[in-house]
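Let's start with one chain on its own, the form predicted alone, as structure tokens.
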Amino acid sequence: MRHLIDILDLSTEEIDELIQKACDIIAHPDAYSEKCHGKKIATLFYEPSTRTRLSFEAAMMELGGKALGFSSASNSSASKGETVADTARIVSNYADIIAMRHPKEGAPMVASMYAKVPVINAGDGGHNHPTQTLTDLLTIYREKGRLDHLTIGFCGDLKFGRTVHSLILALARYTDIRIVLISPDELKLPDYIIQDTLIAKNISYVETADLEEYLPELDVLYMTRVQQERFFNEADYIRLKDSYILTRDKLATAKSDLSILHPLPRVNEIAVDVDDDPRACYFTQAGNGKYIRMALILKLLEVE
């Protein structure tokens, strides 16, 4: 039995296989419509979610299975003091696979130690979000036709952005990747990721506070929101929340085939006038999440 807690739990070859499987699902949906008939996924979401929770549930349903779960800690026995370990033990009796989101780093790992079914980390605090990373990689692959020889800019909250952390870990295993880290000083990428991933793997990177200076060089721009829920000080959030706002005017200097990604939800870091630009991929990206999660469910449940 396998779990997915960290994107590094998957080899590069396994990631490539999942991407190819997702592409096949997109091309031949009817062939997969009953692959998980009789199976159930439990979505245990201790934090609010729209895309991730619903895409997991839609993924299982489109495979012919069913979904059950809760959408906040207040709707679960956690409000009575039940531990993650006990919840995992109990839910293992009701479902074939679990997707868990939790505000505390490491909670899905704890669940995987006690569950009798596969556990998928659907986001744990500011740490990791491996299925969003798979979604991002599928989107980049479908837009660019490759996952190597790319210059990728990450803009916004790089300190608390678990989607950024996971995607950098994954991209660092591909060939000729250049990373541009765009953020205010207070929201810079954690030093341990720079040291243990970028420098350790000899990945070319630059840190800057200037989006427009590096925009013309980018093949992919990964925008992120400044996450109010990660701040202890509201004044700091208010001061930093509008650090970067991408507008159509700013895109005038960008490549014609730039791909603009965003894990969503956005607040105002991408102006609505960008939505109609053919380079905007973030709504397509959200749709891709369902297909890659379908591929992952099949893999973890060992469904041929």
Contents of the next structure:
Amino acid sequence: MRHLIDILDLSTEEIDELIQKACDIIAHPDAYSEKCHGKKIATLFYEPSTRTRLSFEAAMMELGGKALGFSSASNSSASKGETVADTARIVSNYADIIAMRHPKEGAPMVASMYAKVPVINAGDGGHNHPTQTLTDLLTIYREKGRLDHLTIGFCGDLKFGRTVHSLILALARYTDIRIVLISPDELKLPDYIIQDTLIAKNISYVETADLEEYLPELDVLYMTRVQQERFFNEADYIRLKDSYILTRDKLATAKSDLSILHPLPRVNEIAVDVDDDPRACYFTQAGNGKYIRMALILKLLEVE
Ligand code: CP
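To complete the pair, please output the form predicted in complex with phosphoric acid mono(formamide)ester (CP); the form predicted alone was given just before.
Okay, now the whole complex, with that chain kicking things off.
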């Protein structure tokens, strides 16, 4: 039985296979409409979500299966003190696969130790969000036709942005990747990712606070929201939340084939006047999330 807790649980070959499978699902959705007939996914979300939870549920339904679950800790027995371990044991009786989001880093890993069915990490605290990374990789692949020979800028909250952490781990496996880390000093990428991934794998990277200086060099710009819920101090959040606001005017110097991604939800960091720019990919990206999760469910349930 396989779980997906960290993007590195998948080999590069497996990631590439998932991307190809998602592309096939997009091209031939009818061929997949009964693949999971009789199967159920449980979405156990202890933290708010729109895209991840609903796309997991839509993914299982489009495969012919069903979905059940809860969307906040307060309407589950976690509010009475039930542990993640006990919840995982119990829900294994009701569903064939579990997708879990939790504010505590490592909670989905704990669930995977006690569940009798595959567990997918749907985001754990400020740590990892591997299915968002699969979504991002599918989007980059569909936009660019490749996952190598790319200069990718990450902009905003690189400290708490779990989607950034997972995507950098994945991209570091591809050839000729150059990474530009754009953030205020207080929201820089954690040092353990710089040391263990970028330096250890000899990835070319630069840290800067200046988006406009590096914008003309980028093939992909990955904007992120400042993660209010991870701040201990409201005043710090208020000071930092509008550090970067991408507008249509600022894009004048960017490449004509730049791809702008954002895991969403956005707050202020991308002005709505960018939405109509052909380089804006973030709504397509959210749509891709359903297809890659369909491919992942098929893989973890070992459905041919
Ligand atoms: N990208 C993402 O995780 O969105 P949600 O929080 O809405 O699931």
